[in-house]
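This document opens with one chain alone, in structure tokens, the form predicted on its own.
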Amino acid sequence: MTGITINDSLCTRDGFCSIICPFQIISPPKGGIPPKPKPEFSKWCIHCGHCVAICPTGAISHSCMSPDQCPPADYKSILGPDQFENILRLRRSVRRFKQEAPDKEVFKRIVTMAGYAPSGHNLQAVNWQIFDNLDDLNHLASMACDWMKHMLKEMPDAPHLLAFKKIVAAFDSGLDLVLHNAPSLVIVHSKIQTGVEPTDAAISLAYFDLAAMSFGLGCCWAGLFTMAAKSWGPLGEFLNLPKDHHLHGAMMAGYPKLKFQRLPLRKQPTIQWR
């Protein structure tokens, strides 16, 4: 059962846990320790861990985590604005990969890091599927091309058809413009529970993309493959996602064959101050 316990000898009666609680279900202490949570605590608690994270003395424990399980916050290691901007600008869409597939332990660490991404109601519902078998990857790209051929035949007025023609022709000649011969493909999927899952998955993939840089990996969002996987039955069957799960996105990943030497310009943002 969801709940919190408070160590009376460590609690300083500062009330931080009640202030920080997203749904205000930890009552203010009123000079003493916070009172025992009301029955609705279990109903509304989203297991975010804010109450454990905010307590300066480690006095509060949640049923899903204790202070000992949560490392101390290290604000000194936060990068400055210039350093962080450099990381964001260094991140490029990589489409030329070495054929060496990243080690599974590397992927596990990156996925774990991506798991720190925020999610609606803290559901943390994103699931991961990683392909690193070259035969499977080629088959996935081939089925995506089958979908494009179907679109060219059945929906001649659909958007992207000029690109589809080029991609299909290239694939038939031995050039993969779908997955770009990437050694790995990362897929995110989940059930739809609240409607925010596609957004949660996109944020998780963005975290994955940035975290991969720290391991020397490069990534590229596989938007064309995602379109095909959502529309083409044989491709969906091959992915074999759990029942009631929806594919939300895909990303190619691997070690870059080339290294970028400049930071390209981007449009200046349009901001409306209100």
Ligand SMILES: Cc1cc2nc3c(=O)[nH]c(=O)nc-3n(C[C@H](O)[C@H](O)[C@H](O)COP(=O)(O)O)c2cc1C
Given for the second form:
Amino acid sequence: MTGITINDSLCTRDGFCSIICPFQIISPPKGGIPPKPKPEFSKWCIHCGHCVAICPTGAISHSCMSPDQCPPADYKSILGPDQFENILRLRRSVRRFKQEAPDKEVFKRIVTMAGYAPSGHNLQAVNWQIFDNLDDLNHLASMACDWMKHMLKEMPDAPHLLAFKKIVAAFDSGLDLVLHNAPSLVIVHSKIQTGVEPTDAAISLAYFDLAAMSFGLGCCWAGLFTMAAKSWGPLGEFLNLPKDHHLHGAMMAGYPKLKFQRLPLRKQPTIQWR
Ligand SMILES: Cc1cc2nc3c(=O)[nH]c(=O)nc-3n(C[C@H](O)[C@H](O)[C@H](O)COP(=O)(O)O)c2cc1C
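Take the protein just shown as the form predicted on its own and give its structure as the form predicted together with the ligand.
Next comes the full complex, and the chain you just saw is listed first.
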């Protein structure tokens, strides 16, 4: 049950909580009377905590978070554009990994950091599965190759499957171009409730990728694996996601074996100013 309480003695009637609420479910203060949640607020509240976070005096508390639980906002630690750009440009798809899998505590922290990603309706419904057993990882890659073999049998001359031939042949000769012998694979999945979940999951994985850099980890999107897992029954069965859950994406993760020395160029974006 949602509940918003406003401490009259701390409230300065600035009205910030009312202004910031995405669904305008807090009535603005009138005269000397503090703001107050509208009767239908619990139907609309998305538990974003903006009302709690905007209040300079800690006067407002939500049943899902009190001001004491929310750390002060430290704007001084925001990186400048040059530092930020450097981090974004330093991120690379890593495909050569050291064998050791990152510690579970490290993964827990990175997943927690990825949890600060925005999500549609603030649902925060992304679920994580992390594989760090080499036999399982090899089995996953092998099943993805089985799917590719199946596709090649069905459509032997399809030009878009040309790469599959190379990947399957490489795998059969001991070279894994699907999961690149990564020591861990991170999978995101969820139920579809509003339709925005695949986007939420992709944003969470992108956050994961960036947050992982702070621990010296490197990641690589496993798009090929994801395609296989969505289409190939045995692979789906092995993942054994909860009923009604959909796989949205996967990412290899581990400590990079090699260090890039330069920042590769990328296309200049095209922008149409309207
Ligand atoms: C949705 C998505 C799927 C991808 N799938 C794969 C993949 O299956 N295997 C792989 O080696 N790289 C994959 N990549 C990595 C891209 O090849 C890589 O991002 C691109 O070449 C740019 O390199 P960079 O990430 O180092 O900037 C994928 C990237 C994205 C965003």
